[in-house]
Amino acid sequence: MTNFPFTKSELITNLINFSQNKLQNYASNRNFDYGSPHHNVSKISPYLRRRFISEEEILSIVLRYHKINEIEKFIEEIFWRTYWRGWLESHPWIYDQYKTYDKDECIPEKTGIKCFEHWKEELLDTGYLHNHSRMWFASIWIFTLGYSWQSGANFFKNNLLDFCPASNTLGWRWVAGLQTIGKPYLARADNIKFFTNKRFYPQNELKENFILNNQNLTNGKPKDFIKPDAKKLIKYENLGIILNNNDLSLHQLLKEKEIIFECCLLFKEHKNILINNFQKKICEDIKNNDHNIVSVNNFQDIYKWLKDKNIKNLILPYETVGNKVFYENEFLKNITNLEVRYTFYLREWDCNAFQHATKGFFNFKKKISTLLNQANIKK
């Protein structure tokens, strides 16, 4: 776990270094697994999966050396996790179709093949895949070993570090072609062995050709982003809000804008031991670095803070498909019943970008200039 820091001002830290030493090569090199720590890339993603930090924020620090057109494979890999939020949004059914399917499929202790071995090892080790190495590691698991797609994104669901529903799934069935119709991603043996360094080349191992039978398949036409009503945040009587790893900074929000708030942090166990720890890390830092915090475990625990600090209006983090914790009628019964006035508080940087994401990335990426400049983002 040394690869990933539990505090923000380490965190900042190694943003920094990667961003004065390794972010210059970042589109040439990004596609290599060289193998853990994995210097080449910035394993940013399950601080801003929790939004420990913003996208806003990893974006002021890295344009302090590089101008965005200097690193724009970098901008767009931070808007792909965007994109991929966003297009389950207009296709929640997608998620409820993959939520139908329990069946875990149980990994063959040896496959043969030394490059899946190690890369199932090394998520187990350390809850991370380079990216490139999780499309390998799913295309293996699909076409060659023949399991579901479904299974295997449990299996990442149940041990990465920076699950994310959306690109957990839609990655997946991207894989299968299913997201792209039609068009599976095949790991090829020479394609290992290049971007790999070498350091694997299972040839004549890997089912590299497959004919996907699409006549019926279809992803639905996406229903429209609504956007919630815009909520401001301003300046309201006996205030509080909830910060869960939907979002871990979304009090900084209202600190910015000087707001007074009472804040409470919800953390719930997680059943594997290194992301459990990990996020309870996180969370620490986050308590110590502001101790007016209060942290809370359950919906009970919440309820009485509610009272004790009486709270009259609450801002609860906007909880995308798959992300649901506080979107249950007894909860937001409950805190009605309380007197409590709640919102679910939609980012501005998701609400700009989701609409956008209806249809592939091509046409997304289009809009990311504008996205930028509505995030106030230029260099």
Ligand SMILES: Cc1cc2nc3c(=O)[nH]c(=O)nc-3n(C[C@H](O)[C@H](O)[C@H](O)COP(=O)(O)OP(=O)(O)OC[C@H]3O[C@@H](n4cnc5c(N)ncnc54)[C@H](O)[C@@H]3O)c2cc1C
Given for the second form:
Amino acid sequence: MTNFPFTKSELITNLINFSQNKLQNYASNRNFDYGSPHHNVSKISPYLRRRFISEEEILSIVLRYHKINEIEKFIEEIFWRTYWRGWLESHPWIYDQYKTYDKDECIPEKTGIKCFEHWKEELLDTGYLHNHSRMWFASIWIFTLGYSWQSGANFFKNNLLDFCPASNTLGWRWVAGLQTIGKPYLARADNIKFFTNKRFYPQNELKENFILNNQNLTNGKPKDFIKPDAKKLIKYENLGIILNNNDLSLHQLLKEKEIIFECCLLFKEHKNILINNFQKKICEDIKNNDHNIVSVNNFQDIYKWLKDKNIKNLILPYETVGNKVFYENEFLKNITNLEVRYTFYLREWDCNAFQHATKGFFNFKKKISTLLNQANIKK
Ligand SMILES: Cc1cc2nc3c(=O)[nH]c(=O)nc-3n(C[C@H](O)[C@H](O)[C@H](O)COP(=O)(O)OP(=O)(O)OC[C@H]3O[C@@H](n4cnc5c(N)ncnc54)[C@H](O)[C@@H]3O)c2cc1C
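Please show me the structure of the same protein in the form predicted together with the named molecule, now that we have looked at it in the form predicted on its own.
Complete assembly follows, chain above in first position.
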């Protein structure tokens, strides 16, 4: 069972409750996994990942109740996702290498490790795992059970509601000691006991020591981030936009600027029933809130929509590494043949941040206050 709401209004109500009741203790409490429904963390990731809600919207809400310096840890976490996405933009070969790994190992049926079994079931039942449990789970998967990090990343990919190519791939690599090279994350029984509030204590069940022989590894020289030469969000003749899982609220930005446009929403079935249902329901909410949005299921539907609406200028959500839908595809050739001029729109939030995400998070973190000043956060 999932405990994630399907409407934006419920999501905002939850975020307000979280801001009023939990956020003041987030920094000291966030590392505890007390079990579902995880009231001590925001559970905003499945929505933010799809930009069903944006970073600016989240911060606009939480900053109604707190000053920036009171919730620095939460803001920093919001920027971790931005950082991972930006880092992967400058190291795309890391994702290409992972993608070539198609040996999708099955998860071991019974490991005898109670906490591991619990997290496996929780993930399969709810599509969510607390951050600390993701770290422990990944560590046990790699170091105690001896499976590859790629097969674990695939397991998360197929089951997480918030699956994000950057956060997931780099999260697994970080645990494996490949991201901060030579420093693996080793799950320890005492740490699990403390941060699960004594719900689990896998004493003598885990491999708590591991020497990595990959000190000579390197992640390669980062590519510079080149800001895309994108159209600004201004008025164009016969303008259309397409929403998809890369950005489900782009239309709101155009509305705020009183720009007239046609809009369609691409929904693709997901083989995981829980994820499919979640995506379907939040897409229904978007359409219920705006009856002008047309549903499309494939490229043929889009071509028809472009013709029917006589679209001549098209804005598509920017596609970061691991999120390609329209890019590198026959699609772009076909719409050019329909005399449609297209652009991939990178939100200002990403555009400002990605250039700083080429090295470690420590460096990136120094830019957070500048990035907050640049962001369009309504107070
Ligand atoms: C092995 C592994 C795999 C992961 N895979 C994913 C994934 O596929 N998709 C995904 O969204 N996150 C992933 N994460 C990051 C993190 O676990 C989740 O973002 C977080 O648990 C989401 O829960 P929340 O919204 O309640 O977080 P909160 O603690 O409430 O944090 C608020 C927001 O900050 C961001 N955030 C918090 N922690 C992290 C983090 N460590 N890395 C990046 N962003 C963070 C998320 O957007 C999150 O929604 C992974 C972490 C690990 C260790």
